[in-house]
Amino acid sequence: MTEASTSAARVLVAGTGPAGMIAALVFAQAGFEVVLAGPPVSTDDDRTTALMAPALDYLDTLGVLEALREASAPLRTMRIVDGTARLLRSPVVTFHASEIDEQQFGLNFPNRALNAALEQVVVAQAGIAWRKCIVEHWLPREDEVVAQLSDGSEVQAKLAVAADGRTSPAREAAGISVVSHAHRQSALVLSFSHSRDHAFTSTEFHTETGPFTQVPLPGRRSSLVWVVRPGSAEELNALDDTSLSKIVEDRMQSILGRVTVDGGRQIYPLSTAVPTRFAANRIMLVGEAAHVFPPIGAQGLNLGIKDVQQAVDAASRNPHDPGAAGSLVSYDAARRPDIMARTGAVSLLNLSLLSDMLPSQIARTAGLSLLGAVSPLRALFMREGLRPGSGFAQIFETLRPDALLSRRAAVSRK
């Protein structure tokens, strides 16, 4: 090997999805030497992403935002629907944005709008050098990780941030285990326009295989995730367009109107899966080689935002030597808690949606009537869902004495 094909970065990230290229800008622009291992971005995914609100705050930092205002339709409005057929069934929830003194809970585009604007920026940031092939092959050693390339050539690193999916080379070399299980479901994703407006709203239907989830996008277009037994989404995705159409458009009890299916459909096999750690041997996980779960509540690219923040978080600390002990045991420490809890809970829905159990049923028909009953529980739903502990903090800032005496002294004025 010659010396040309060697390189030396502080940090190198594995993996160019959004969570690799996102990960390479903020450790970019926090000022570490940043080395991008990974092929082209993508130009066939047909699926679209949800971000809320932090995470779209934090990709206008980054410069990224503004290139996908145009491709995108704003989530003001989250429907919850009982689409099953069982004898217990649940009431409508609905959550509007407003309630919440916000415009929107977030913003709906397509994944190649997504992957274009964080291309440009990457390519235009100082600081990264992006070699655009895979790692074949990983040496973590006490002071540093190796990179062999495919082409080649080889990258030394203080730290690895590992963005290079559910089945992570990386993490296996890291000796990091996963506990994970596949699910009898797979999520069949496409597009489709419709004859009325969606009124920027987004619904859930719950049925007995899982969510079937309308997100919209610009125009009288939405993007759909609908899940359903692997042989079903087979089935599916065989018909023609005309009648697809009219299935689809059957299951969302006709609301938008008229359905007409784009091409390009999808089919994702669903499985769960966790790390045992979420750092070792001076790799970092992020993204879906940190959590796997299946595509309820629009969490995956939104927890992934979190795992960058706080991964480049906790490298900051000790910037010589950002994959040192103290930085791995910091991160994991970090993120531990909020995606044991969101995988948690989002297997427990679904599984809630799964079982045929009456206990079961009664205890998910009673959670979402007190949801859509109680205007207090909502808001504090809402607020949770889109930045975990400021519903709680609501609740206590309202309970604060001087709170207490202001409004008694509004009332009195009255």
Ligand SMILES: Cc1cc2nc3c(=O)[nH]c(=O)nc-3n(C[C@H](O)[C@H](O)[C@H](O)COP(=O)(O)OP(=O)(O)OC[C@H]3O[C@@H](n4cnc5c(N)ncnc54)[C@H](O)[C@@H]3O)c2cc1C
Contents of the next structure:
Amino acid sequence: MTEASTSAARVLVAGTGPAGMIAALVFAQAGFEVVLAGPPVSTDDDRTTALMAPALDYLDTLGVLEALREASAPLRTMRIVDGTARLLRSPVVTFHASEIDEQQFGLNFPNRALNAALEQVVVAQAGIAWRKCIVEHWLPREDEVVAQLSDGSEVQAKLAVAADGRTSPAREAAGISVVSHAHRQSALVLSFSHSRDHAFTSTEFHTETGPFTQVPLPGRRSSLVWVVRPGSAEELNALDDTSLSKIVEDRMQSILGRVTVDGGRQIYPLSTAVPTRFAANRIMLVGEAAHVFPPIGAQGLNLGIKDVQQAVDAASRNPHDPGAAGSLVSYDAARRPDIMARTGAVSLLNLSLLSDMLPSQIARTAGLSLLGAVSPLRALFMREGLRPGSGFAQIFETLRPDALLSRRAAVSRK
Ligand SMILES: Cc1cc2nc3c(=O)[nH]c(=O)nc-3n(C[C@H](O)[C@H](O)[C@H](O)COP(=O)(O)OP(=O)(O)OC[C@H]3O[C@@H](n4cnc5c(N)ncnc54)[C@H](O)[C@@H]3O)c2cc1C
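Here we have the form predicted alone; I need the corresponding form predicted together with this ligand.
Every chain and every other molecule in the complex is listed next, the one we just looked at coming first.
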């Protein structure tokens, strides 16, 4: 993060979801004058979020992680189980963080805890003026962006960071179009307690309608994201706690023993959306304003945190005019490969689960079988998943001539 000078420009951050609050913190800590526009923080989100090591390291530098530790559970093992009734089924594939010398892949915590921790740090951070209302009208101009707020006031800024969610009015005002697709899938989200220890293992059952993913919480508790057809989500949601607990336990093949679901349940309709650009007209897109895809492999906010990192990097190169064309072009170029690759990978995996076509079943089964059987490949996959580029870097490291020579010398000494 580059330190901007004290006379650095004003930046308007729109949206008070996790991406917006993180953006406000990061820009203020980089020395920008930040106006944060968005409603009071949501307290009715029953989801949990799994963040991987790089995102957690970043939250730690912002002073957010400490307040989250008590509510969080480490993810030490991740397991994929083929829960389909298809002819071709994959073997169980298990990833242990210890195989790549990590203690854990990441942490899982309730969104309420994340939002409360972020709110606490945002309120205490100097340099952030939080207007608890929404942006009603955007007027992007050549030398500044003007936002008219619902409290009747107006904010002028050199740069706006749009963290205003999947329907992003700021994105529309920037003239950025979106390619989007609504899936015939919904995620039923709930938490539950269980009679056996989870041993900090997350299990993703692949089913014909999408993944059924259990993620550990502290104690004998876990969260569940169950992707089903929209009609089935409504039917499951209408069940009483005892009936739903039994169905969840059966789906989990009783690996966590007896299941008792909590009262709060929510349904999220799934979609994919990718903007044609990630910045234009003094507006940079971050979080779900920049990418929406199904909740497979805990990618969304992990990617959102990288957006914020690269937004502040691009802006800090020109602290007096962070919304100038050069900053927007470098932000767009920095984010494009990562966002396109992650969106593509998640969509492909989702499609391969839903497809009854034999070729896609063979490809998925063969891929998972290979991963299960070949430990260097599994390690590469895990490293790449955790820190993109590091898995391949490790291979190139072992192929460097001096590394090869010293290995050959060690072998000949034996
Ligand atoms: C079921 C499910 C499970 C998930 N699990 C994970 C996970 O384990 N790990 C992970 O990394 N990701 C996960 N995700 C993705 C993650 O939840 C999202 O990436 C993240 O919540 C997006 O945050 P955001 O701040 O971009 O958007 P939002 O949380 O939608 O926030 C948008 C904000 O903008 C505000 N707003 C809207 N319009 C305006 C306006 N005009 N002016 C000002 N403010 C405005 C809204 O009020 C809101 O505060 C999951 C998603 C789902 C659906």
